[in-house]
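The chain below stands alone and is given in structure tokens; this is the form predicted on its own.
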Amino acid sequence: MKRIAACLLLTAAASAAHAASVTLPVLVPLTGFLAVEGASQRNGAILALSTPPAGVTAKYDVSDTGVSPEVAVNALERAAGDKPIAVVAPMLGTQMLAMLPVAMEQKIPLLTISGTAAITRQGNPYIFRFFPDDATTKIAQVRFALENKGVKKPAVIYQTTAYGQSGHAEIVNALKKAGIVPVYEEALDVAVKDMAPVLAKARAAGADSLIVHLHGGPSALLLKAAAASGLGLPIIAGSGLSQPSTINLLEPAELAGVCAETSSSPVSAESPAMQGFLDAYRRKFNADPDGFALAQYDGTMMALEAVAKGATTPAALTQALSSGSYAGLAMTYKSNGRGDMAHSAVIICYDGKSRIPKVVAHYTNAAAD
């Protein structure tokens, strides 16, 4: 059982058409409020492209684009001039906005796992993500909150950047076509500490839960707040609560009954081609994976598994991502025609003695529902 999981993860078909080398840059967020998503990201794709399918020479440099969308742009810019097969780009959603026009212009696939819906949205045909975007997270956020928690009356807690503003709209719509209207809203700079004040208001606007849809920092701070202040409130948060660098900030009993989606959970091992993924993650970066990792990894896979069978050049990988299929390890991508290839969100939940996290839901294609 090791061995196959290990074949699944560290090898790929031993029949690759053509031997190939290829540039594929690594252009994330490492410092900034974005930095331990970012270093999760940039891990994901290094495991990929160390560990390429046979026949395949994958060359790679990282670069720090912060959280500037202006530096963003001139990474790409740069990379561009090295012929880049593809790029696996940042996951900010303003950053990768600003890069849809250098990646139209120069004809390079963007591999990223961005939430942000209105990336695919733009008519862009290099734009590939591979992380479930908003409209389905967040559709299983809410489902499980409605269905599971029982709620009625939540507060919605969400980030004001590209991305916290993103998932609000979801949320909000998924809200409304199941005739429930937020009792409370707000939304929060990434630079606020002090959590208090915003779960005061909810308690006070008589909500039953708080749906969260904050990044990893903030989201730790509010949950320790809320654990502080005893709140007793059902908390479902969105994926930036399943990253381990999140969950190492708090104790386990701040984390007692919360819940969160994402697109899946490495550390949660459900099945041995996951084990073997946590444990080479483990013995390469000395850190548990997160599904940012994870998604970034299968992502970049994709991309290695279509040069190792002739797609070697930028318009021939785009090709082949654009109509192809592959079954990674947290699920099976395939474009939905504007290059959204993840369809597939978990839920997990904390019982408050341990940091890993159960998988108690999983919801296919939620999003087409």
The other form holds:
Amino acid sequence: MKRIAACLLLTAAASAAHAASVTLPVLVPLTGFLAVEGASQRNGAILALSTPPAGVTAKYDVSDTGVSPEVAVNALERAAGDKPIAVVAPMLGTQMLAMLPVAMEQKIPLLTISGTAAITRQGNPYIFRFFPDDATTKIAQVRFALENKGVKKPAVIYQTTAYGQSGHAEIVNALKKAGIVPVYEEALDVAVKDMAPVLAKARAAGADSLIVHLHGGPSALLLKAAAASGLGLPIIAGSGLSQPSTINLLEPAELAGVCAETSSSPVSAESPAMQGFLDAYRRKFNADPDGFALAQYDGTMMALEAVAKGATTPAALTQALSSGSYAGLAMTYKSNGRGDMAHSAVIICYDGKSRIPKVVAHYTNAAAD
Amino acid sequence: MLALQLLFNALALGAAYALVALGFVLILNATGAVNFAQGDLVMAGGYGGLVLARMLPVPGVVLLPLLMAGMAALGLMVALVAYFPLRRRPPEAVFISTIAIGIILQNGTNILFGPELARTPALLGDGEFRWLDGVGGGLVVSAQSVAIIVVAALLIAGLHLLFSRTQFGRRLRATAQDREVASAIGIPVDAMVAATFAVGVALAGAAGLLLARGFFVTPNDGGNYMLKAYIAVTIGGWGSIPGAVAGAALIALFEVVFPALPALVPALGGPAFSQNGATIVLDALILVILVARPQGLFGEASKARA
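Could you please show the structure of the form predicted together with the partner chain, as a counterpart to the form predicted on its own just displayed?
Expanding to the full complex; the earlier chain stays at the top.
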């Protein structure tokens, strides 16, 4: 009798979980200089929200946060009125830093893919980052440069944005630990058009390689200028170069030998599951996914799986995300106690014949090594 | 050889910037108002080129006149919507209406084309010529850059001829100099202002097509081009057409040659010669010009500066 009662209770609990209907707004930058990356983030979230685990219904609205912290905070305050179980939060670090106090006050978990290291260092229990932070990706980038390319005198070229500054600090730290000082460093505004000056100065400084941390467009401009000038130095770029929409602007020959760090490379379709994601994404959005899309897909799916298992309140979901682990398509996600869920990065390289990169190295817990 | 390469790059970039600034200054002279949508119209020209290229798979140089015609029509619409209804209001009304046009263009292209970087077809082709490969890295001249310089030079020369040799051009100039007197002597001022919008926006469209090949285009690019036009016109002389061209060339020199000086002269170095440093030096130069020579390098045709 007791066993039957227990079964009934379990069935009832399962039914309750299966019947879960949650609101999970998507607040991402769809205009401004992060619009391309923001669209990837949106698409990854929507793909997960439109194919939730059995029994879970997810309602969502998409809001454009632009690139202003004030707009992002207003969007979060509006979304809070709908009693969301969590929020897909923008990938722009300055917006995240502004939103964190609101999330703390409203007790809403934020699911983001912002790489800015500082966002998980504020002691806020409601932040969950599903993209490896700069400490992870930049260490992978530097390790690959040193170990695989034999780099000894790098030039470091980065963006003046928060994204660029954060990554630059991690790159220089990683180089310093290896006893290497860049022979040339320069921060570029996103509006810089002609990359000839920066390449000329890197060459004049005696650089044996370029370690690059630029957004997608500037990365493409730099590679075009490097190819046109016959620079002939190894280029190890940041995740800005892993975006298919950026790569499509370059000829395969302009990519020859260029490598880049990223969280994952869905277009490389390393596994059948990744191929399934690639196919589903192409069907839904008529575009190729990048690592940002897959990271946000995995992060949103982890939250929805937790909901399916009974975490149907923000508090329960926060607890589930803080303590659980999830085998996503790109990697296994688990919090390090600060909300950093992703601890792996990959290096992709282009062979000069195709725009589809090959994953040539995986780095897990590189920051902890 | 590096110096030659940088000068050539600056010439190509400056040529395209000159078209942006010229369109800006023409409308400024004709209306006395700043067209804050000029940068977004450059961006719209890039996307217009993209649309035409999808419809007609021909080289960009064939698309250029079609695009300019389409952009001229857009210029007329901008005049009808954002200028004529507000022309008797304070100038700030036109500033705001052109800002609104810019925002509409930016968000409209974002909705229609998405935020991804886009690229227009090459004017003639993507070939490049290399000279003296063994000497200091050699000189690389792309067909697109040569085409940009030639097309911009032809458009600027054509504009000069239009203004100096035709009755229509003389009427445009008269309207720009004094709308009331022009009207009193029988010049159809409204038609001249509308025509100026058409020419100015056509130039913006041409610049968009030229720039979007080598430097791509996104819906958010307008603000940056607007700023360059404003700076070029401020340096060159508020309302001066030769000044706008000179100002555009100076901006290109500061973007391409100035930050590369340490590579040419190793004794030079330091933050002033970084890309950011070059921007600061250029902006400081503008402040000096505004104080020491408020009429700009080439005088000032208009009295009011927004």
